[in-house]
Structures are given as C-alpha cells and as structure tokens.
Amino acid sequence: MKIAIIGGTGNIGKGLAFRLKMAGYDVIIGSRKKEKALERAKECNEIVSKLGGEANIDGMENEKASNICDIAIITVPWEHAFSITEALKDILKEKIVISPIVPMKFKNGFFIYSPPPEGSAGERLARILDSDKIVVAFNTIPASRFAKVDERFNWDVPVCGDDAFAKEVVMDIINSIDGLRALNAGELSNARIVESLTPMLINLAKLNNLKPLGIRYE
C-alpha cells in the first residue's frame, strides 16, 4: 500500500514517513518544490535505515505522489490545504484522504479553533473532493514529539469518517504505529470536535509549562 504525505516535510509529515516506513508500508513524501520532497525523503531515510529498515522513502511533487499513492495525507499548513487539495479534487476524489488539518488562530496569547463554514477542515475536504472517504485522524498528534527519533509515547488517535471501510483502513494503519492506538469517533461530523482538541492541548501544555500534550484514554 503506497501511503503519500502531501505537503510532508514538516514535522508532522517526518514522524509520519520514517515511523509508516518502519511499520511496513511504501511512503512518498510530497511536496510543492520537488527538492525540498527530496531532501526531507533522504533525512528520513537515513533515520530508517538506523532504526534497521528498508531505506526506500521516495521524494516528488505533490501532484505526483497523489497520482501513485493508495491513500493520502494532507500534512499542508492549514492555511494552504485547501487550495492545494482543490488543485488535486481530480486525482484524490476516488482515494482515501486523511486530513490532520486543524484551523486555529492566535489570539490574545492562546490558540482558537477556527472551523470553515462547513463546520470542521475534515468537512471542508469532503466538499472539495466530492467524496465520501475523507478519513480525519493524527489530529492531536504533537508534531514536534512525534518527529524526534528517540521520543516514546503512548497516545490514543481520534478517528472519524463517514466511509466504513476508509475508517477501518486508517485505523489499521495507525494501529500498526508503535505508541498509537486508533478510537473510532464517529461518522465525519464528529471532527469538529476531534480537531477542536488540539488548540486546547496546546493551551494547556503553555498554561502549565507542560510539553507538547497527546491524549490517552483510559
């Protein structure tokens, strides 16, 4: 299964490559400057083949990766999301898309959800693909954690979707994730507030000098 990071060389988009790759799949980091796809494919690349795997991250532009992947992740800063998804409605409609998308802004020193008119990022996809299998999850990840080598964690991932089976596959593969456990949250309404969480841990780790705040369910 050949899983695209779209707009992958942030940190978020990092800890997805190597720590997928280590899991088993085929990753491809995208982005819009193939160079920079290249460049973040080859750093993780050198992280798997540490950690002992097959060092076969590929790097291409975002419109390429969509063309040859199975499912893809919208890792792009909110704020371009959904242009970039919009140039790509052709190539993604029919694939199964996950969104971590959170809108927030910065307001009087905290982070405020800030939804479009359909109500969540998540919906707003389903709307520009036209499609039915927009799979939210790795919401409440800490991108900054999540990409260093040597960080342990144990967090529960929030997933919604309207498409059973687009659920059922995203869930296995965060499952497949060391530290990660996949919790159904519902059809793709629920992702107002599965998104909504995220400002509000990132508020709570800065109101009480934490660091970067998963979630766990017990």
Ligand SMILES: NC(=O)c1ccc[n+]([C@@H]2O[C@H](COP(=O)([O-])OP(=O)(O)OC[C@H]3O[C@@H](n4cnc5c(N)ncnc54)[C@H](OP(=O)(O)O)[C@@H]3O)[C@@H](O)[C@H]2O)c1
Contents of the next structure:
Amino acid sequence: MKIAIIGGTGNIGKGLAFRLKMAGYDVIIGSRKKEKALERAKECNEIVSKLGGEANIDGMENEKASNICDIAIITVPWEHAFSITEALKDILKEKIVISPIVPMKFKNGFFIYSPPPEGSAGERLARILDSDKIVVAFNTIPASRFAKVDERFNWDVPVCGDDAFAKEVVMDIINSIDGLRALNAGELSNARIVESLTPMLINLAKLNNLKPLGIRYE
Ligand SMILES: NC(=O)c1ccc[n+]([C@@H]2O[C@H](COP(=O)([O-])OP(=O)(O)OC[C@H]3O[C@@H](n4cnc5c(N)ncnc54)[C@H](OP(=O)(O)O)[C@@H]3O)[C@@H](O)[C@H]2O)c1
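I have the form predicted alone already, so could you send the form predicted together with the named molecule?
Let us now look at the entire complex, which starts with that chain.
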C-alpha cells in the first residue's frame, strides 16, 4: 500500500515517514518543491537504513505523490491545509485521506481550538472532497517526540470517520506502528472532540512543565 504524506517535509511528516516505512508501507514524501521532498526522503532513508529497514522512501511534488498513492495524509498547517486539499481535489476525492489537522489559535499564552464553520477540520476536508473516506487520526501525536528515532512511547490514537472500511484500513496502519494503538472514536462528527484534545495537551504540558504529551487511555 502506497501512502503519500502531503507536506511531509515538516514536523509530523518526519516521524510518520520513517515509522510507516519501518511498518512495511511504501512511503512518498510530498512537497511543493521536489528537491525539498527528495532531501527529506534521503534523511528519512538514512534513519530507515540504520534501523535495518528497506530505505526506499521516495520524494516528489504533492500533486504527483497524490496521483500515485492509495492513501494520502495531509500534514500541512491548518491555515493552508484546506486550500491545498482544494487544489488536489480531483485526485484525492476517491482515495482514503487521513487528517491529522488541528485548527487552533494562540491567545493569551495558550492554544485554543478554532474549528471552521463545518465543525472540525476533518468535516471541512469531507466537504471539500465530497467524500466519506476522510479519516481523522494522528492529531494527538507530538511531532517532536515522534520524530526522534530512540523515543519510546505508548500512545493511543483516537480515529474517527464515516466510512467503516476506510477507518479499518487506517486503524490497521496505526496499529502497525510500534508504540501506537488505534482506538475507534466513532463517526466523523466526533472529529471536533478528537481535534480539540491537541491544544489541551499542549497547554497541559506548558502549565505543568512536562515534555510534549501524547495520550493513553487506561
Ligand atoms: N506538529 C505537531 O506536533 C502535530 C501533531 C499532530 C498534528 N499536527 C497537524 O499536522 C499538520 C502539520 O503540522 P506540522 O507541525 O508538521 O507542520 P509544519 O512542519 O509547519 O508544515 C508541514 C509542511 O507544510 C507545508 N506547507 C507550509 N505552508 C504551506 C502552504 N502555504 N501551502 C502548502 N503547503 C505548505 C510545508 O511543506 P513544503 O514547503 O515542503 O511544501 C511544510 O513542511 C498540521 O495541520 C497540524 O495541525 C501537528
């Protein structure tokens, strides 16, 4: 299965790229610039090599990556994620699209959830793509720790979406990554709850002087 990470040159893209590759998927890093994608692919392939995996992560422009993938993850800051999805609409509307997007604003020293009129970023993507294959996941993964090769974690990943098959595929992907456990969080309308966990985690870490937090339900 080919997974394209759209905007995969950024913070969350790095951990996703080498960890998905180590889990056995074909991984493509997408970028607005081919050279930037290739550079990040090279960096991630070095990590994969050291870990004993098959170092064949590819890098290319977002549009090409979207064309050849089975599944796309939109890892672009929320302010730009909707316009890039709009631009890739004709390519992505039939595919499973994963949204880790968290719309939030910084106010008075803290982050607050700031959803679009549709109720959540996930629902907005569903509207743009006119698709029920949007799956909201990975929102609560702290990128700085996820990108560290030696980091040890045991995190739950709430997953919501309206298409049962798409959700199952994404939950399988998550469960294949060491240290992650996918939890079914119900329909896409629950995306507003899932997405709003992230500013809370960031604020909790700040207020309590903790390292970036993931979540584990026990
Ligand atoms: N950071 C976290 O801890 C974290 C955790 C969970 C979820 N998320 C979510 O994941 C998404 C990505 O977060 P991030 O921290 O990885 O973002 P980021 O590093 O700031 O940016 C990711 C990539 O987005 C692309 N990009 C930036 N501006 C763009 C624009 N105007 N149009 C198209 N592409 C643009 C860039 O790729 P190119 O320059 O190569 O095109 C950039 O490398 C966000 O929606 C965020 O809410 C983040």
